[in-house]
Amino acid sequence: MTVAFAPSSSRSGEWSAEPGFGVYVHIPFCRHRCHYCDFNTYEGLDALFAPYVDALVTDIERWDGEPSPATSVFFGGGTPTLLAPEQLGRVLAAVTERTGIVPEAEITIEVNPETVDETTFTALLEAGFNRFSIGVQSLAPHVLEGLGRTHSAGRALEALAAARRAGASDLNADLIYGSPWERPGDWARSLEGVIDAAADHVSAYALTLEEGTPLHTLVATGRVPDVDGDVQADRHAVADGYLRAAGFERYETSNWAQPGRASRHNVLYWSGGNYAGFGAGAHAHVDGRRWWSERLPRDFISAVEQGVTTEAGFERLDDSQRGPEALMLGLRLKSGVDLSALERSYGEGFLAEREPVIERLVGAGLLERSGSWLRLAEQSTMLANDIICRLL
């Protein structure tokens, strides 16, 4: 595996056919599982924290895939921030040790606000995290408590700012918008308060009902109204005009970043870049081999405590499969994708067979076609999913 990296270009939140090299690692506990969230988490099982970064050290350093220095490292969850910073420094190190880091490499982990203090920030950055992604996702009381969130907005702020004072330079703050609860006052504030709070970087999500959760259940049987794609499509557009007057720039559907901040590992995902997947559920991609990990932090550890494989399945992509994912995914960014490079790279029998479809979508402005480049129009970003599926 070789991989290529533009590190000046990785930030601007363009595509690159050269995104860098990778690494997601998954800590899949909570203190609460929210509402919403339908994420490979489970709560109640502190007794596996340590053994569970014990298996984690473990497996990473018997990772016998070729060894490419990571330009980006994501620590998701659940939330990582219930582990010790310690813990959290020790399976970041392993890492390092096994995959190598760039020293440019941005190194995130999400973080619940109820979890951190300035002292956590400070220890997580002594660590070698460089970039924190804090779980706001509103600052209207009514709305938390009905998305399941347990902290409170001023805790939320309060962890931004408990960040700076420890020295972090790169923020995120994650939002959520569009729920039954939310109004167009609430939307705002939250905006205003991400704003002032001077995040470097806003994801803003639209709320989804995932099967299976509590909250598609109380959506099901009528308790709580459905959401509205129309209100959610209203509440984008006032992001978008906030985070501009702010200096934000919108590089992906659901993402905006002050100019040289976009997330490295967000564009290496939607760029269809190489990673790799360490921990319960994790996902990876090497050269169009997908694979995952054993779900369950118990099967977890004790496939390493038995020295067998964590690998729960794969499937393998050939280039006739990778082609359309590529462009899928990287219509997602703001910059869309250079289809003379996706046809080095999987050849020209895909797109030409999408060029009538394509030709349609430019003519009837939902598409923009700028030299070897293809994006969505501005006006079509809410209509990206039915645009994708057209292409496919």
Given for the second form:
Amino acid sequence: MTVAFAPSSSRSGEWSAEPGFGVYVHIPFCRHRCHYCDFNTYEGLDALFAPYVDALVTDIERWDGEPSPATSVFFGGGTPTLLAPEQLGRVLAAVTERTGIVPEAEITIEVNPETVDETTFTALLEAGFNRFSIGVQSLAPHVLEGLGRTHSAGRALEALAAARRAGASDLNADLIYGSPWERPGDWARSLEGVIDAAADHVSAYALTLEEGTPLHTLVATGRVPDVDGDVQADRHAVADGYLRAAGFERYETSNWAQPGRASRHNVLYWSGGNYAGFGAGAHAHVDGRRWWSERLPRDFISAVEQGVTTEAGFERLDDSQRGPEALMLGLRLKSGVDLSALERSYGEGFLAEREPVIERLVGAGLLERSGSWLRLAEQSTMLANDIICRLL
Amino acid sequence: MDQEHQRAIAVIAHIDHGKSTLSDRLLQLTGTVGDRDMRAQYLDRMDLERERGITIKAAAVRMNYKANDGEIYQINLIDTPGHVDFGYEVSRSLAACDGVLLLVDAAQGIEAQTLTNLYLAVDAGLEVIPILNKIDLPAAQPEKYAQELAQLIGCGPEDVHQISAKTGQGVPELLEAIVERVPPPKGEPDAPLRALVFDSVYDAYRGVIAYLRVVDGRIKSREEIAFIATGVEVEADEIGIMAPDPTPMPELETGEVGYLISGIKEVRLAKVGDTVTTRNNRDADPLPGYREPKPMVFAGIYPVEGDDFPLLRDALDKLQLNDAALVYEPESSTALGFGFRCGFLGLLHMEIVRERLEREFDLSLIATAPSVGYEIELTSGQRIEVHNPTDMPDPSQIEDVYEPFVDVLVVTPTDYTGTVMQLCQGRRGDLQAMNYLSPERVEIHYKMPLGEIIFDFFDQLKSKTKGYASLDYEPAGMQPSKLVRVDVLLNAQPVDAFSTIVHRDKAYDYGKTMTERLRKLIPRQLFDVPIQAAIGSRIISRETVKAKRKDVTAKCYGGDVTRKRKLLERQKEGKRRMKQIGTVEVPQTAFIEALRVDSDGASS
Ligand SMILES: Nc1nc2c(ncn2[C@@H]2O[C@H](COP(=O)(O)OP(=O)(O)OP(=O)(O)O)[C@@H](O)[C@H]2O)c(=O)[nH]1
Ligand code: SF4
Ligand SMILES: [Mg+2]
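Having seen the form predicted alone, could you now give me the structure of the form predicted together with its partner chain?
First the chain shown before, then all remaining chains and molecules of the complex.
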């Protein structure tokens, strides 16, 4: 297969402070829905795979936004790897064609362990992807079962190993902690497992019960014990301990990376950067305008086929909203936010208005300040919402 | 109508024994309400009455009845409420009657309000017609209870009417008995007008409607009249009867019961108990009035939204037009903002007022823990009234604290005598008397602090006696007691809304209950929150709400920042709506829940 502009398959660890431009591509298909999942994804839509890929390509080609070479591309889902590498390659090529991609770009695809083997990774690398985010979630069989994952722990480790063998350099392992079935040892073993498998990036998310999911119902009806925030806080600390010892550093609430391996796409979100979004329910943002596409794959496809816009909704934020939003996002990053930069961008008084609250929170040891930078204290990482909403 | 053909009666009974249902049958049998228009408890017209299935306000109605002697009689009937909170409605109704129908549920027998209402009727010198109702019930024991009732009244069991207000069985005979046994009114038709106001309500369209009974003379439409007590002089714009709907009449004769509309806009100017006379006769002797309802229970009522304070004031003003028993004055609380200290007849009354405020005026309210009114004798010799625990002076200035006592009457099956006595003793009760109504039923009289019974006493009594015991009480003056104020502190800040005055021996229990409740109600914060209960500076109970450890969204799925922002904005809005006590954020619901008390005396 050919790619109009082939980005290098391994990128150097450095990326500039300039957030760049991202492209998100959504693949809304899964084999089986996991019990906790409220993502925009659907089972049993195999018949839509081909038309969906066509629609995606067309939609990307028709995109009328200001083209800016992508510094990061992210194929998320759903389970992108339910599509054939060629299909995924076609979509990536369309992105390259439309927006351009910088040579050092980070091009990530989410991978479900049960859908891939070494040849898949080889094909995906060839198609231009250079970073794999593997949905490991846990290495404890009973946890995987409780979550409704259909792969084994062994299969997840095998996926990491296969990616390495195929020559992948950037590997993320997605983990979920604090599920009702997880014992402390389970969590430690999962961390050890992905560290040993040489992942250089770990995303560890506290299990969240989302309304409408089977798990939420099970808990609401008392058949499964509720998740415990205190336990989750403990697990977060355990994760930090293990990962730090293995040379990782936390750069965002839920994300750890080896030096220079922080996900550029992830950082883009948290630094209020611009990104296009393609596919069913994909979100996009450019300079304070946020919009999203038709959520249902069928609606997305038919919009494309009828030649009408796939945009389903948007909001336009003025400076008085963008400032607080930038704070809300930036404080998730370990580096925090540059308040004077925010004031320059979003208006006089932005700081003054919040100074008393900031003062109090700094005094209480919940926020830290150095120069014009403001960040959450380490101990407040897991309290981010409570603290941030006081600053909005 | 001439007096010989008039009868004025009230239906009295314990709650739920079927007064309103009997009234239905009487309305039907006399053709006052047609079968097509009939609905159950016809005279319970307020929404609240219909929803709760209880009578709150007494209702008067006129019926014409053709008796077996071929004559037409005018029967003025008043249906009264059974709940203890509204006992004063009964006493005012009795002032407009010459006889009562005393109803007893044939499956329950005599209960507390049966006795209190009977005593009221006997004191007023009224003819009592004893009736066993609900004889259609499979559980009815008419023979047994007829015996009991006969013994109580001092008549033969055969004199007790046995009826079913539901099926109508025995009601025709009852109508005859009313004509035969209730004496006609005794007033002087030729004397100057004297009419007793026994109820007074405000109507948005017509102003104040005064319900009255003409004792002497007659009252004519468009006549110049005067209210003796208030001195108000007005013209009688409209005079009429309830039949059962308001029906204007040219005049009301001696003995008759009806209503008067006179352009008066405030109930307090046409007061219950006042005497109406003609203008040129305003020096006439007033008729004996009856005791004004006196608030027994006090609580602060606050709007959840501080901005609603003016609305609450308007709402209370409007409600008071119709509810002479409601009193209020503005107060402020650091925890709850601006509100009103309100006085109520009892907890059911409080609950009803609150429900009406919320429903009819679309307000969302928080009520503080209800308390009774205290009198405090200061070391200076001065005596002050305290309706709000926070107004209690420093202990060093207090000589003595007086609290209201009540005479409590419990009627119970003898099997539960010990249980009831134990309960009363545990509430600082003093046994006054015991009287066996029959071998199976006893009435027990205690003197007790009102503060001990307004909370869960009734619920306790009911549950400990499997629902068989019933309760009534009436004020019995103030007595000195060992009372202390318990404060509740959040992170060392006293929360005025939670302060309460309790007996020294109960202070620890109150403190413990409140701190435990609050520990469950106060959401975890960014730091540990100690919750303490204290008497003065002495801590008597302590709990801690541990600092929360996790409050963070795991991720920002697929770049959906909008969703995350909305989530945080909601959280921020939630914080904005919380009350700030020092550094502690307390949701309104915590106040509402912590201050929730179980109603007492509500129908079971
Ligand atoms: N089976 C039966 N039920 C009755 C009879 N009379 C009343 N009831 C029922 O008893 C309940 C209470 O009746 P009400 O007429 O509301 O009683 P009340 O004495 O007016 O009650 P309050 O005004 O609240 O004190 C209702 O459910 C009636 O249907 C009767 O003769 N037989
Ligand atoms: S694989 Fe991912 S997207 Fe698919 S159902 Fe599971 S959690 Fe949801
Ligand atoms: Mg009734």
